[in-house]
Structure formats: structure tokens, C-alpha cells
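Given next, in C-alpha cells, is a single chain: the form predicted alone.
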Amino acid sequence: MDLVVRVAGAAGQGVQSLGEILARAVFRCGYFVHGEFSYHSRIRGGENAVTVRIRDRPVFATSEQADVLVALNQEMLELYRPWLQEKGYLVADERLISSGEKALTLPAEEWARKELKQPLAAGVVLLGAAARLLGISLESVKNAVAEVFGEKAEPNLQAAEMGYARSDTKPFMGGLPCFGRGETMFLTGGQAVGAGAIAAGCRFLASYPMTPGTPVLEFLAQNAQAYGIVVEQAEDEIAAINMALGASYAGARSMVTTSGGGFALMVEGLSLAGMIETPVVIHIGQRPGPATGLPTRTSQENLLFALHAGHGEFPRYLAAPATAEDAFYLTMKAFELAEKYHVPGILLTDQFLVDSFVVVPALDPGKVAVQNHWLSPEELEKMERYERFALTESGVSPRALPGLSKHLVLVDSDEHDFYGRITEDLGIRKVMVEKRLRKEQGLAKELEAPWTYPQGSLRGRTVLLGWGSTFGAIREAVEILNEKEDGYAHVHLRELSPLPTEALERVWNQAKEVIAIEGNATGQLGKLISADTGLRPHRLIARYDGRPFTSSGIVQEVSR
């Protein structure tokens, strides 16, 4: 089973809560689901749409054709209708519809308005409608309206319970349940995020809003309260990533979340924690830019610049989550390689998978250790000299809180010695660099291997390589084409820097062709893996109108 509904309106008609309330429904039966929403950045008006993909098998991934659409204006309709499916249905108010098309129509808007008074629920009616259709039970469909709408729920429990009960068609849906309650989760991308910094032990976030990384600011403030958290609207971005340093040296496990235009404001932030060598997680949500851009939009434009940005040379550990599974633990992850290695960690989401809700296993913690990497109060006290910036192998000194021990616990912006003392000395200044740059060495071990689809040799195939979101809409095309003509692979890079480079290099000696697949016009992973490695893609299938992929859209590039 794979049907897809796309709901679509203009702002202000509730468009994205009619898709949140489906999407929840169908979970509520037991499907796979996968809901992606496309919208302009304005309050009314405007395209505005949701894409609710439906399976027997995990989805992860949009698509651009529809079984079903629900059209709450004329403009979307015509806008929608050449990607309904010949044998699609139309569910839309009678006076959009003329006579003659396969549709299913409804007075919603006379019924809201004249016996439930609320014009606006005329979507929930035409929601109810299509719920039917689907083969949707009207219970699920009444708990998901109880969840998204809570204390307004009532007029809309009548209007979608009005939409159900007077249509009469045959479901679409069928099939047993794939999944058991309590065996999978229902979120976003930026909700998955939020909890993974919740479940490393994050104690403080500032930031300024910005989409798409303000879902997780606000998924923190929601839940500031539960979980102890202190969640911080701060004036700019600039104070926001200063805030979070001087919570990381106080001893709060610390983020902060934006989008490109707000980290190029943090950026000296950024360089005054690698120099102070501070913990922080800096989530960037991507959207096209350059400038604002688009900013309801997907990319995955800012790749070279989170890896480069900043003057001086430090590491950095940087992950792109493949799904919202995958942001969670690579979140986790993040805080507590950060914190080891006394270095910024950076997650690089975007657009669609911060917004994008889908189901996934249940989450389970205990799958990334959550360590204390302090020196404690009676270590401290058996130390005669404590030094923030003590020579090590691994290039990473003991950390302590400040305030606990007789030790002072110094930091500096300039280059300092190896207690925290500003310095001039060109030999120790030479040290230092070489230290702080030693913990690469550790982070690389730290790293999984990139994901490999299907597994074995790839000796021969053609790899599909990809980053960050990507992932769903590049896994379903090569189950597509290997359909067709078992030669080829997918390769999947979520951990960048430091960058795998001897299992790149095993990719390109075994692979009969390398195309990168990227949501941006200049092909960054492919110039990042070139500087590197020397290696480089032989093709690549950009993306860059504010789009996600799609399987269909990769299938027919790559056979050209």
C-alpha cells in the first residue's frame, strides 16, 4: 500500500492542522505515515499545502503525485490538480467542482457555516469527508481532532463527525495494522531534535527565533518546565550564542538553534568556543538562501559553511540526521561528543525534516551513553595546580566547574598558556593550535561508518551518494531502479566532520560510478569529499527551488 492526500488551501484556512490531525489518524490505525508541508512565509493567502504519504512500510520521503486531494480553494485546486492521479479522487466544496469530474463534493462550507457556526470548519467537514474515503475510522479521526485542536476541539469534533457521516464511498484503505501501540512514535524532525537534547541532559538553550530552527526552541520552552530547562529568547543571535557559552562554562550542558542568516551572526561565538575550548551544540535548520532567502523553504545549502565558518583553525564535530529517529540519537550524540572533546557540535537539519512529521520506532535513550566528563570536587582537591589547558595525547584537558575547588578555572579569548593566561609566546602558541587540532584524532573514532544500501560489495553498482534528508527519497529510488536492473547502491554520509574519508575512498574503488545527490546548486559534499580525498563524483543531481526530493524525481535524473 502507498496512497498519498495532499491537502491544500491558502493561509488561514488551517491547512496545516487538517494535515497534522490526518496524518495522526492514520497513525492512530496503525500506518506508516509521512506528512510534509509546503508553505509561503505570510500569515494569509499563499500556497499552502501538506503531502500525507501512507504505507504498510516505513516512509521517509514526499512525492509529487496524489491519490487524493483536498482543495479548500480555487487556486489550489488548479494548482494541485495535474499531479492527482488519473484515477485519484477529488474532495472539495461543490462550488469548486464542476460537473462531470470524478470528485467527492460537499456543501462544507454552507454546513459550517449555517448549523455549526464556524465558517473555518468547513476543512474539518471536507477532512471528515475524505477520512471516510480512506477507510479512516471515525474514532481515530475524532482523538487525532481532540489532540491538535484541545480546548477548541468541540465545534470541529461536530464538523469532522458531519463530513464522515454524510458522504458515502467506498474506502480506499485496507489491511491489517503494521505496528502495535506502544511500538512506534509520532513526530517531527524538530520535535526529535528537542527531545534528543532533552534526553543528553540539555539544561539551557537561548536563541532567536528563526525558521526552520525555532520548532525546537519552542518544543524546549513547552517542555522547559518538565525537564528543568532554562529556555532563553535572547535579543539576536549573537547574545543568543554568548549566553550559551557562559551557561557551558558554568557547567549547564548548552545549545543553541537557528538557520544559516542566524548562524552567520554566531559565528564569532563559534570561534571563541574553540578557542576557550567550551562545549556547544549549534543546531542549523538549512533554507535556501543566499540572504533570507526563502525562508519556508528546504536546502541543504550550508554544508562548507558550517564546516568552515569561523576564523582560526579548530575541530568541530558535525552531523546532517538522516530522519527524525536519526536526529534524536545524533543529537544526543552531539551533546556528548561536544562535551568530551570540549568543541562545538553542529547539527545540520532543514526545512523538510524539521517540519515533516513521520512514525518511527520507539525511542530508547539508553542507546547513547550520557557520561560525566568533569573533574570532580575531590579530584580537584588532590590537584597542588590545576590548568584548563594542560598538554594531553588526546588533546583534550581536565575540565572543572568553576566555584567548586581553591582552583581557579581560566579562560581567555587571546591565546593563552596552558592555565588560561593570555600569552604571546610564538612556541606556545604553536603547541596550543597542535593540541586543540589533536582532537580530531579522537572524534574520527568516535564516527559510524556511512550507511550502505543494500549491503555487501559495491563492486560494479552505481552509488547513489547523499547527506542529511535526502536519505528516504534516495533509498526508495534505488529500490526502484534495482527493479529494473540489480546494479545499484546507496550511500549515505550523516557524520561529516571529521570526514570518513578511507571508507569514501573504498566507495569509489569498488563503484562502477558515483553520483552525489544534493539539495543545493554547487555540489558541497562533492567539493568537500574533492579537497579531502582528491576524489570526486562523476555526475550530480542538484536540487536547489526549495524542494525536497523526491524517488521519482532521482529515478528519472539518474536515467537519463
Second form
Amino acid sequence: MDLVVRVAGAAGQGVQSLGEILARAVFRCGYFVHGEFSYHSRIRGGENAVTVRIRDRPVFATSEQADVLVALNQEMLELYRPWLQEKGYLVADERLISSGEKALTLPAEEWARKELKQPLAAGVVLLGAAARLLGISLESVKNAVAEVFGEKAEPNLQAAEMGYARSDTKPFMGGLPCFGRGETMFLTGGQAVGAGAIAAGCRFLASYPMTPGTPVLEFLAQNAQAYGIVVEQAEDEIAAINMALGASYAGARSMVTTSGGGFALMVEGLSLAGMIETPVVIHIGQRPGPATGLPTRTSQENLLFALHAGHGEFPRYLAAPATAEDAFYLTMKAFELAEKYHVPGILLTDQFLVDSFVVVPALDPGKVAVQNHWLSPEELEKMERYERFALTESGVSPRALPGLSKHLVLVDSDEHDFYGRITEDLGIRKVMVEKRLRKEQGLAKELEAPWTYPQGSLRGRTVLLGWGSTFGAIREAVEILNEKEDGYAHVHLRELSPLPTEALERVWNQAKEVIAIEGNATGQLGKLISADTGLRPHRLIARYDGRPFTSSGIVQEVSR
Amino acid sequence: MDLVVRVAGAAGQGVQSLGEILARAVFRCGYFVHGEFSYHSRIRGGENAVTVRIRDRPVFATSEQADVLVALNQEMLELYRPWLQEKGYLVADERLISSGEKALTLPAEEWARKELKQPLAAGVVLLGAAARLLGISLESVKNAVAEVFGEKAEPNLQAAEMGYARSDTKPFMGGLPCFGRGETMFLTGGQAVGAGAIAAGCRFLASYPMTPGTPVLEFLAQNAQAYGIVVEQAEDEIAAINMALGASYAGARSMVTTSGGGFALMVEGLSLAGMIETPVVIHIGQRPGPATGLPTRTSQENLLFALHAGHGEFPRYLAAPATAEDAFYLTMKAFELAEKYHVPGILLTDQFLVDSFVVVPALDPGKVAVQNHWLSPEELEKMERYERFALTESGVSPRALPGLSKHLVLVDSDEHDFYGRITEDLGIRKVMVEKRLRKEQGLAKELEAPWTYPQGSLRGRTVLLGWGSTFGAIREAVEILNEKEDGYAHVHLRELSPLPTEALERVWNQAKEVIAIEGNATGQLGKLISADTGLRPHRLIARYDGRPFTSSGIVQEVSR
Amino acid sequence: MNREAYLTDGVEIAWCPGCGNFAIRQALARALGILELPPERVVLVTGIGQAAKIAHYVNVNGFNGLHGRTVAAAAGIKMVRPDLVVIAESGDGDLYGEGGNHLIHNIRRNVDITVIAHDNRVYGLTKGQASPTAAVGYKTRAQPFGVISRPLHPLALAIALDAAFVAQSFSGEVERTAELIAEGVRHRGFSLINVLHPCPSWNRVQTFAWYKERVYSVEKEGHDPRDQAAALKLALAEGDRIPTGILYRREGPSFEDLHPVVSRTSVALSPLPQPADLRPLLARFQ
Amino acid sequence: MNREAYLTDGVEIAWCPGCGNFAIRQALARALGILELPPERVVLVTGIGQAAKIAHYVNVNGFNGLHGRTVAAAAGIKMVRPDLVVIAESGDGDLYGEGGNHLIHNIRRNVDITVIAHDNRVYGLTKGQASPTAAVGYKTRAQPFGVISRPLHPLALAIALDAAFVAQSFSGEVERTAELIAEGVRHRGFSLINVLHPCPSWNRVQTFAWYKERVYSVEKEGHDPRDQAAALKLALAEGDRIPTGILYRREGPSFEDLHPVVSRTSVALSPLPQPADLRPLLARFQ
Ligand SMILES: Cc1ncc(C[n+]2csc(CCOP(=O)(O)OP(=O)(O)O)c2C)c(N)n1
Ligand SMILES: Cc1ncc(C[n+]2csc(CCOP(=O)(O)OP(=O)(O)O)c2C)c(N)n1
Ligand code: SF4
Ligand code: SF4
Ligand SMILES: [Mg+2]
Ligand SMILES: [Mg+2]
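Having looked at the form predicted alone, could you now put up the form predicted together with its partner chain?
Shown next: the complete complex, the earlier chain at its head.
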């Protein structure tokens, strides 16, 4: 089963809420769902659309084609009609559609205006009708309306009922039976990052609003009181990362969230984190650049930038979650590794992952061990002398927090000696460079294997190689391709620094061909792999128009 | 001939001036010279040394060993004595040296204090004595004192004479005959970058002081009035690059100068330059990082950072000059290419190149054609409509300046249409990405071949591959190695973006082995080449303690 | 020229219905008309935000740069092209938050540019977070328990830094806003005009009516804008009255007047050097 | 504790002989002694510059961060560890140039930190370029025809922004500087102490003698530091007299007092969450 419903309208018409209601209602029925938002960078007007896919198994990709299009105005109707399946249904106000179409029409605007005294509720009326068409129970829809609108549920509850009751249609697919759902959760990638941060004990977040980094800021702000987190909107991104490093030095697990442009301003601070070996987690929600670019669209253009950002050389952990579920666990892992190795942990997501709703297996924070990586006051008390940058085999020096013992804690952005004092001794310099870089070896051992599908050898197969949020689209594409001819495989990277070079060498050794699939124009993953291994993908499928990949798009390109 | 003189003292003892006097005196005699400064990041005290190499042919590298050591205090005497050649001479105040040493001693401090009433002149007394030892004419020394000290030449002229006359020694090397010097010039790399900028018509520089970027700021400031340049010290580096981009939009050839840490703050502006296709030249004087690192030392740690800096994808020109002469011409070229292709031009130098004095063939600005790359008012007047981002095959759109015709000029950091208007049309987006990236093809055609020595095929040879200011040390090393066994070659990259991939493929095809020599710990050039070609150096010789490479150091490593 | 000549047509405006930005756009066009400036002589420099989109809605040269860097880019343009009229216009988040440092230091430089701040006390484009001028207690999704930082008083800041021209207006008064902008452009040196405007989409506290009730004209109350102490007092006054008009102005040379190079020429337009021009420079190395 | 306990020994001091920084170091140590603060309870946050090296010369915890980011890092520390005493100390270039934006906005936040500015009116470490407080006409290698921007008046700026505590002192008066620092640390909320000091290596105009002749004590002249208008007047006064002492102070809650989380706890020290603690959070996704 794979049903696609698209709701499209202007900004301000509540498209986002309608999408969420629909997705939630479906989730409540026990299905898996993926809700993808496509919107213009403005507050009112413009083009907003949400594409809701309903499946009986997990779904992490969107679709160009839709089975049902709920159009809230003429412009959207025309824009999206070409993407409606031949057998698909159009749902719209009766004033928009000329007779003779395969459409479900209602005088929704009139009812909303006259009966509900709330013109904006017209969308909910149409949604009610669409729900009936899909065979979703009215109860699920009303529950979802209540969840999404909260106090403002009335007159939207009425509107949903109105659309449902008065549209006299048969369910499109013979009805969607509700069944007991298993242990699943419904959330966006942005919420997953936020929840992962809280689960990992994040205590401080400073950030400056920037799409699509903001949802993480807002999620943490809303949970700040309950979980004892200091969330501060900084005056700029430079302040954000320096505040975060200050807070981290003082003992708080710290985070910043931004997009590529804001990260550009944090680069000096990133380098500081490398030098003072102070953990910080940096969430970068990618969007198309350069510069302001397309603020509300998606991309994978910041990989090489994030990996090489910062003057001087120091290790970093970088993860690009594949799904919202993955985002939760990798965020926890980024915090843990940042704390354990005293390195920056970078989370590279994108607008598509951050904004899309999905259904995932229930998140279990117990899966990632969260523990303190600093010396207890008791341990410190026992020490004669404490040196923050003491030389160790692993490169990781025992960490103390200031003010917990008699020992003082000194960190310095200049090259420093083991205690932390500024030094110009070029012998110590050499040792310190090596100490810092040595941490990469430990980090490399923490990596999981790249995700591979189908399991087993890749011999003779064409490998579709991806990273980050393209996971769902690539996986589906491989499934579709293998239906015709079982010669494809999917290898997906979720941890990119350190790079799992051995695993990649195996891929190249076995595979017939490697096709990189990336949301950028230059093939950044390919370059990264080649830089470290000399191995180069044989082909690149690139998308850089700001929209997410879909399985059909990939299948088409692969089959060229 | 290869004579090395080292002058060492505390900051504030005038080591820098002494070094310059010596180097100038030698230059005036018709020799080639290289003066390298090594100093601590402070204003007084600490360790300062200048190493002056005197040769009868061009010299672009420093040396660990010295033939003469002029020590201004006990600490420096002890620090540098181990590096004095067995047959070398020590020159110092008589109070510093216990009898029985192979040394030239004078009561310089006493004379300076009592006779000259200027304790600081003691160094000049010693320098006079050293000059005699070297066989440099007193006249050359006095001329150099006058040039360096200007109005403050007295009592230093007297001091030089005193040291010269009263030290009763035979010249060390049988005397340095003065001969008519050819067409040569004496300058630092920093001055060369500054002069190249002025020669290329730089009209605006905004920067924030940062070692070793500052000399370029100061050079331009001092020539601002004569050459009609606006030089402004910005409140921070972010202001600097945004001011420069504003100025460039308005028609002024614009530049910023900084080091890695300041560049980190300019990364967002770099991305803006990419998006609004507005030229700007960025000089980065590298020093060891991360963060503040070693402010007065040298490194080559910013290559991958500079190449991947900025969110989003756009082409850039990046050159790393090999010598001061090269710095002059590559700076001119960076301006020209930035103007011609509307891309950022990055100049990657380092403390070693910026601060070292050298003698080079007379600079000839006529060698690089400097011309306007914008539409004249007449051409504009003829146009019906003007579009700043008009689509072209080369990716370069004809550029107009605001206020020179009726046509308006609009640039935008958002994705934009051909006119410059903000757009969210994803079709235009795709076209614009491709247009911007297409400029890389034109840029690639502007590259010169990497410098290769000896000329001819590399077949059977071990290639020492370097980039930037390590040129002199590598070249010397190859010369030394080939004396024993003619199996080595030197390939040097001075232009690194776009990367000359074909030339590199030829190197790998022919060479027996490729050894990368880099001033960083991770082998950044190697990674860069591998990223673009899959070819990897077989070995890496890395130096990352903040000191420049020397030929003897390289020879030793290669021969391991 | 009349106001319409400065308004772009055929471009879809991305502002919300009922927003004060529309009135500011009208006021700007009107001011340019008052000044009779040919569109090609004007450069409008903006940053990023809803306000900053004005570069696309007004018919002059435009530099729509980065968020927060508006004033820096504008200063760069003016320094090399004193022949152009340079207006920097953006939101309160852009000018006072991200761009605070450039504001302070260009006031010190006293570059002859005119800064128009669209002050809606929120970050409009990023969905309503508190801006530096937001009032204490103001609640948003990012400040769920209300703002606790004290608001920035941009006028007090500028006056204390001795900016050349400091004014405030309310978007509801289009003609007066236009006159203040025109006066700011005419005034030599750095001019700041803080334009208060409602944001019906996010700011439910400072509405049109809210401002309407509170604004008053300092001229009508006999304020002498040459009096810095009096100006500061007005700017810092707490309570329910909001001053509009010219709070402070001082005469004196601008950056352009004092700069030995800028005072002489528009360097951007001077011809490129010929090799012979460089002889004196290079001779020093010989 | 006595002053010596706070002075590191065995560390070579990289300041120039005769520099005012030595006296400020003494004053800081003396202030910590007056306050009887155990060294481990204090964090000294500095940036980059000659002044900023003080983190290595005083015996407390130290965060020697980036140039210009001193106040930001200090605020971050204080927000998660209100149990610590946080002092941010750096040069005028660092705090007023590169770091201007953080200064403004942390004054607004009113975080309870004490900022000590070493104001030598030059960029010392980078060899003498003009700093934001340099006087008009001051010549350097980067400003060969003299500074033309007007100097920043840090006191006026801070007072206009209603900072909680604003003072100035002269490094030549060690005891008084110590008292002012101690008072700034005691005062709840954001404190700024601008310490004027000679830089014998670069600044040949504002010498020890120059200051000595010009400084006067505002207390002695009966200034009431609660009077914002009077404070501004003193701060802005032109001429040959330089005010020292507490120019402005106001009482009122600090960031820590008003913040619902910070007022309750030092979040950095609260135990890490257990899986069970997260149930309410995750339940919302079910
Ligand atoms: C460096 C950077 N940080 C953040 C953003 C995201 N951003 C875009 S507009 C904006 C705020 C706009 O607020 P304001 O300047 O007040 O303008 P308004 O939308 O309210 O008119 C922000 C934070 C950005 N574009 N660049
Ligand atoms: C981002 C950045 N820009 C520039 C520098 C170079 N820099 C180091 S110290 C300094 C100025 C120091 O001046 P000030 O803060 O007044 O301290 P002082 O040396 O005078 O005590 C500068 C510009 C830097 N370290 N980082
Ligand atoms: S968000 Fe507010 S300020 Fe921006 S256009 Fe909409 S109403 Fe106006
Ligand atoms: S440079 Fe100036 S301020 Fe810095 S230590 Fe030396 S004398 Fe003091
Ligand atoms: Mg705003
Ligand atoms: Mg200073």
C-alpha cells in the first residue's frame, strides 16, 4: 500500500496544520506515514504544499505523484494537477473546478464563512472530505484536529465533521482499516534531534534563529523548564558558539543549532573547540546556497565545508542521520562522543529531514549509554597536580570542571602546555598537534558499519551510495530496481568523520559499479571518499534544485 | 657560495632592524640574500632571531645552521650556539663569552652606553664587527643603516663604524667582493603582495589586524594617498569582507588581508561573493592553528579549509605563491581573474613568505595585463535591458556598475533570476547553479603549468611535490639530492583551484614515487589531489612545529 | 519624479497583508521623490528578513546582502563611490541583533549613509522570535516564558555615540516618515531613522492601534534636536509615550570630508594603473 | 587571602617593562583578596591581546578564548554555573572592536559578570594600530594620516544601555582600581570597569603622565551614580578632565534572578537524565 495525499495552498492558509492533522490521523489508525513540507520563504502567500504518504511499512521519502490533491486555491490547483495520478482525485472548493472533472467538490469556503464564521476553516472542511475519501475514520481525524489545534480546535472540529459528513463519496481505496499500532512514534526530524539532545543530557543551547536550524532551538526552549536546560537566543551565531563553549567548559553539555550560513559564522569557534578540546554539538540543517540561497528548501551542500571548516587541524565527529529515528540516536551519540573525546560533534541534517513528519519505532533512550566523562570531585581531590591537557596515549586528557575541587582548570586558544599555559615551545607544539590528532583513532573505533541492503555480498551489484536524509528515497529505489532485476544494492553512510575507509574499500572491491547519489552539484561524498582512499564513484546522480530526492527520480536516473 | 649569519636577541633589542641592515648591505653588494625572521608573540622580551643567507644566486629558503651568530644576550647565545657550524664564528659582547672560544668579542654595550649614550646601539656595534668579518664594505653597511633607520640613523651610523673599525679581524671568507648588481629588487613577501595589489589596481582594502596578514594592510595604508586607495581598518573581519564586497559591487577592485582565524569569520562573506558573483581578493597569511595557535609562526594548514570554505557551491581561484616574486605576479593575476570571472580570488601565503626578505629579479607590472572587465557607459547606453546575471555559455555575465548609466544593477544573496530578483523558481535555481559552476572551466584554462625541475620527463625520478612557500627549500633539497644521485625532481603547485588535474596525472604516470612535502600534519595537498584524481602521494614529509622547511631537513627525511 | 517611478511593478510582494512594510515602501519612494533623485544614483543596501526584501520592491540599484551586514556593505559602497546616495535598510533583528557591531562603528566613522530600520520588535521572516527591541515579558516559541533581556533602545545608543542624525517615526504616518527619510539623506554623515511598524503576523502586542495611541511628535513639544542631553532623556524615557521626529542632529564633517582620498575622488571610477605609474612604488625596492 | 595567593609564579610575563598591565594585575589580585574569594571559585575569561594574557598570570580558573569573544564565553559560563564568580577581562580592541556586539547584548541580558577593559587606546599585540578608543588624529602604521573616526566612549555606551554598574579607573591607582573591581564583582548584574592604562611601547600620546594630569574622582566631586543623566553627561564631557570612579549603578534583578531555570540551579552540575526521566518527553510523540 502506498497512498499519497497532497495538500497545497498559500502560506497563511494553514497547509502545515492540515498536513499534520492528516498525518496524525493516519498514524492513529496504525499506519506508517511520511509528511513532507515544501514552502516558500515568506510568511503569507506563496506556495505551500504538504505531501503525505501512507504506507503499511516505514516510509522515509516523499513522492512527486499524488493520489489525492487537496487544493486550497486556483494557483495550487494548476501547479500540482500535472502530478496527480491518472486515477487520482482532486478535492477542492467547488468554485475552483470546472464541471466534468474527476473531483470531489464542496462549497467549503461558503460553509466556513457563513456557518462557521471562520474562513480559514475551509481547508479543514476539505480535509474532512478527503479523509472520508481515503477511508480514515472521522474519529481519528477529530482526534488529530484536537491535537494540532489545541485550544483553537473549535470550530475546526466542526469543520472536519462537516466535510466528512456532507461529502457523499465512497472511500478511494475501499477504506483504511484501523488496527492496533505497535510501539511507534510520530515526529519530525527536528523534534528527533531535539529529543536526542535532551536524552543525552544537553543543558545549554545558544543559537540565533535560522531555517532549518530553528525547530531544534524552539523544541529545546519549550522543554527547557521541564528538563533544566538553559536555552538562550544569542545576538549572533558567533556569540552562540562561544557561549556554548563557555558553558561546556563549565560542565554543561552544550549545543548550537543553525544552517550553513550561520555555521559559516561559527567556524572560528569550531576551531577554538578543537584547540581547547572542549565538547560541543553543532546541528547544521542544510539548505541550498551559496549565501542566503533558498532558505526553505533542502540540500546536501555542506558536507565538505563542515568537514574542513576551521583553521588548523583537529578531529571532529560528523554524523548525517538517515531518518528521524536515526537522528535521535545519532544526536545522543554525537553528545557522548563529543564528551568522551573532547571534540566537536557535528550533526548534518537538512530541511527535508528536519521538517518531515514520520512514524518510527518507539525511541528508546536506553539504547545509548549516557555517562559523565569528567573527573569526580573525589578523584580530583586525590590528585597532587591536575593538568587539563596531560599527555595520554589516546590523546584524551582527563577532564576536570572548574570549581569542583582545589584544582584550577585552564584552557587556552593559543598553543599551550599540558597545564594549559600559553607556550611558544616548538617541541611541545609538535607533541600537542599529535595528541589532538590521535583522538581520531579512538573515534574511528566507535563507528558503526555503513548500512547495507540487501545484506550479504555486493559482488556483481550496482551500489547506490548515499548519505544522510536521502536514505528513504534510495532504499525505495533499490527495492523498485531489484523487482525488475536483482542487481542493485544500497550502501548508506551516516557517520562521515572519521570516514569508515575499510568498509568503503570493501564496497569498491565487491561492487560492479558505484553510483553516488547526492543533494549537491559537485558530488561531495565522492570527493571525500576519494581524498581518503583514492576510490571514486563511477557515476553521480545529483539533485540541486532544492527539492528532495524521490525513488522514482532515482530509478529514472539509474536506468538512463 | 652560501653564507649564513644569524642575529638573535630579545624583542625590543632591534633584531629585525639589524637583520634588515645586514641583508640590505649584502643586497647593495650585488648578492642574493634571504632574511628569515623567527619571533615570539609579544612586544618585548622573548626570543627573536633573524637568519640571513647570502648567496650568489637566488635563495628562497632559510637554514638551521649558521656560519656566524651575533648574539645579543646570554639566552640567545645558548639557544643558538648548537646551530653554529663547527668552523663558525660567534659575535657577542665580551661580557657574554668566557674566554677561549672561537669568537669575536667587543665591549659593545659599554661603548654604546658610554660613548654613544644609546644602549640599544650595542647591536649595531656588533653588526659592524660582523660585517667586517664577512668582508662586507663599511660603506654598504652605513648605507643600509641609513635606509633602515632613516631619521634615527645617528648614532647608529657611528655604532656601525665603531664595530667595524675597532674589531681587528680578517674577513671570514676572504672578503665579499661587491659587483654591479643586475636588475634586482629587495623586498618581503608581504610587500610583494601589497605591491601586486596596487599594480593590479586595488582601490579598496578593509581589514582587521592579524599576524601575518597585517603587513599587507600596512603596506597599502602607507601607499593609499599616492595611489588613490581607500584603506580602512574594520571593526572586525566580518565587516571587512562585507565592506569589500560593497566596494567591489560599486566598482572598486577590493581586497581583504588576514590570517586563518580572521578568514574563519569571513567565510559567510566568501559565500556571498560566490552568490552575487562579485570579485574580491582575499589574502590569507597562514600561521599554525587551531584557534590562536602560534600567532607569529608559519604553517600550511589552511589549504583544504580555504578551498571548501563557504556554504553552497561556487568556483574560486586559489593561488599559493612560491616566492616573493611569484607573490607579486600571482596577486596581480588573482585580481585579474577575480574581475574577469566574478569569483573570489584567494591568495594563500604564510608567515615565512610574508616576513622574509629576499632579492628577486626586478618586478615588471607589465607582465600581467590589467584591464577593466565591466561594460562601459557607452556599451550600457546601447542596451535595451540590462541583466546582471544574464545566462551565458561561459557562466560569466556582463557586469555593469551602478550609477554609470540608466540601467540599474541589482545583486542578491538569495537565489535570483537573471535580473537579480529573488526567486523561488526551482527551474531557475538549477540553471543558476550550473551557470556559476561553469566558470570553473574558463578559470581552468587560465592556469599555468606546475613548475617542474629539472625540465624534461619525470620518468624514473622520485618527485618531491610541494606548494606555496616551501618552494625554495624543496628546490635546494632536490639539487642536493641530485648531486649524489640524479634521481629526484621537484614539482611545485602555485595554483590550486582549479586544480591542474591533467598535469598531475602526468606526474603520477611518469614518476617512480611522489613524496608530498607540506607544512601541516595531515597532508592536505595529497588529499586534495586524491579527491579530484584518485591519485595519492606515496609518502608525506610533514612539518607542523611552526618553523619553515629547510633543504637539509628535507634531504634528511627523504633519505630516511 | 513622482513616487510611482520608484516603485517596481510586476514583482510579487512577499509581505503579509496589513503589514507596516508597505507603508514604509511608500514613504521611501515618496522621500526619493522629494529629493528628486534619479534612480540610478541611489543604491539601496539591505540584509535578510522580511523588511530587507524591500530592495526588490523599489526601483533603484540594489545590494541585497547578508543578514546583519547591511551597514558594512553600505559603508563600503559609499567609501569608494561618494557620488552615489547610499541607503541601508533592514529589520531590527538585522541591524540591531546580528549587525550591532557595524552600527556602532559606522556611527563612529560617520559615513554619509542613511540607515532605515524597520522595527517590528520581532524576527518576522524566521517566524516571530523576539528581536533586540522586544519588550520584557514578550512570549514566543523561542521565548516561551517571555523575554527577560531588556530591550535595546536604538535611539539612545545612537545618540550616546553621537550619531550625526537620529530620528524615529511610525509607519502609520507615511508622509512624515518620508520627510524624515529625506531629511536623513540630506544630512551629511551617518543618519539613523528607526521606523516603528506593526507586524500583524507575529506581534500581537505592538499593533497599529497600540502605536497610534502612543506616538507623539517631539517637534510639536518644542524639542531642540541639537541638545544631546535632552535627546537622550527623550530616548530613554520609560512609560507610555513614544517620541517621533528628529531627536538628535549635529553638524560636522563626515568620513568623506575628512578622508584624504575619499574627499578627492570616487576611487572606484579612477582608471586602472599603467605600468609606468608604478615606478615610484617599485623604485623603493631597488 | 592576601594578594600574592592570586599571582602565579614561575610563569614568565610577556608584557613590556613599564606597562600599565602589571598594575592592573596587582589590582585584580588585590580585589580578589578584598572579596576573599577562593581561587577555584573564580573563572577569569579573556580574549586575545596583550591584556588578555592576564589569564596566565593570575591564579584562578582560566578560559583564554578567542579575540573579541570574551564576554560571550563568560556569559555562557555564568548561565550554567551561577555558583562561580565570572570575570571577563581583555583589551579595548577585543571588547569594544571585535567584540562590540557581545558587549551591547550582554548589557541587555544583565548577566552577573564583571568586565574589566584594559583600555590602552591601541592594539598592543598586533603592533600599535588604532583601537576604537583611539583619539582623532592619532597616527600609526595602519593609520598613517591619522584616525578620522571618532573614539568610542565605552562609558557613555554602557550607561545609555542602562548597564547595571559602570566605572572607570586609571591603572596608576592600584588600590582604587582594586576597590572598583571588587565593587563591580559585588554588584549584581553586568558590571563594566574601564581601566585606562598607558602603553609605553606604542602609545606615545596617552602616557602615564598624561593620564595622571587628567584623571579626577567623580565621588570627590559629589556625583550621584544613581543619576543616569548626570552619569551620561560626565561620560560624554569633552575636554581635558577624565572621570574615574563609579559613574553609574542601578539595582535590579540580574539575568540569573529572572531566568526560570538559572535561578533554580547550576544546570551544569545537575545529574544526567536517566531513560525513565525522558518518558514524559517521548510520550508526546506517541
Ligand atoms: C547569519 C544568518 N543568521 C540567521 C539568518 C536567518 N534570518 C533570516 S531573516 C532573520 C531575522 C529577520 O528579522 P528582522 O531583521 O527583524 O526582519 P523582519 O523579518 O522582522 O522584517 C533571520 C534570523 C540568516 N539569514 N543569516
Ligand atoms: C579574529 C581575530 N582577529 C584578529 C586577531 C589578531 N589580534 C590579536 S590581539 C589583537 C588586538 C589586541 O588589542 P587589544 O584587545 O586592545 O589588546 P592589547 O594588546 O592592546 O592589550 C588583534 C587584532 C585575532 N587574534 N583574532
Ligand atoms: S512577518 Fe510581520 S513584518 Fe513581516 S511582512 Fe509579515 S506582517 Fe510584516
Ligand atoms: S604593548 Fe603596550 S599595553 Fe601591551 S604589554 Fe607592551 S606596553 Fe603594555
Ligand atoms: Mg524585525
Ligand atoms: Mg588595547
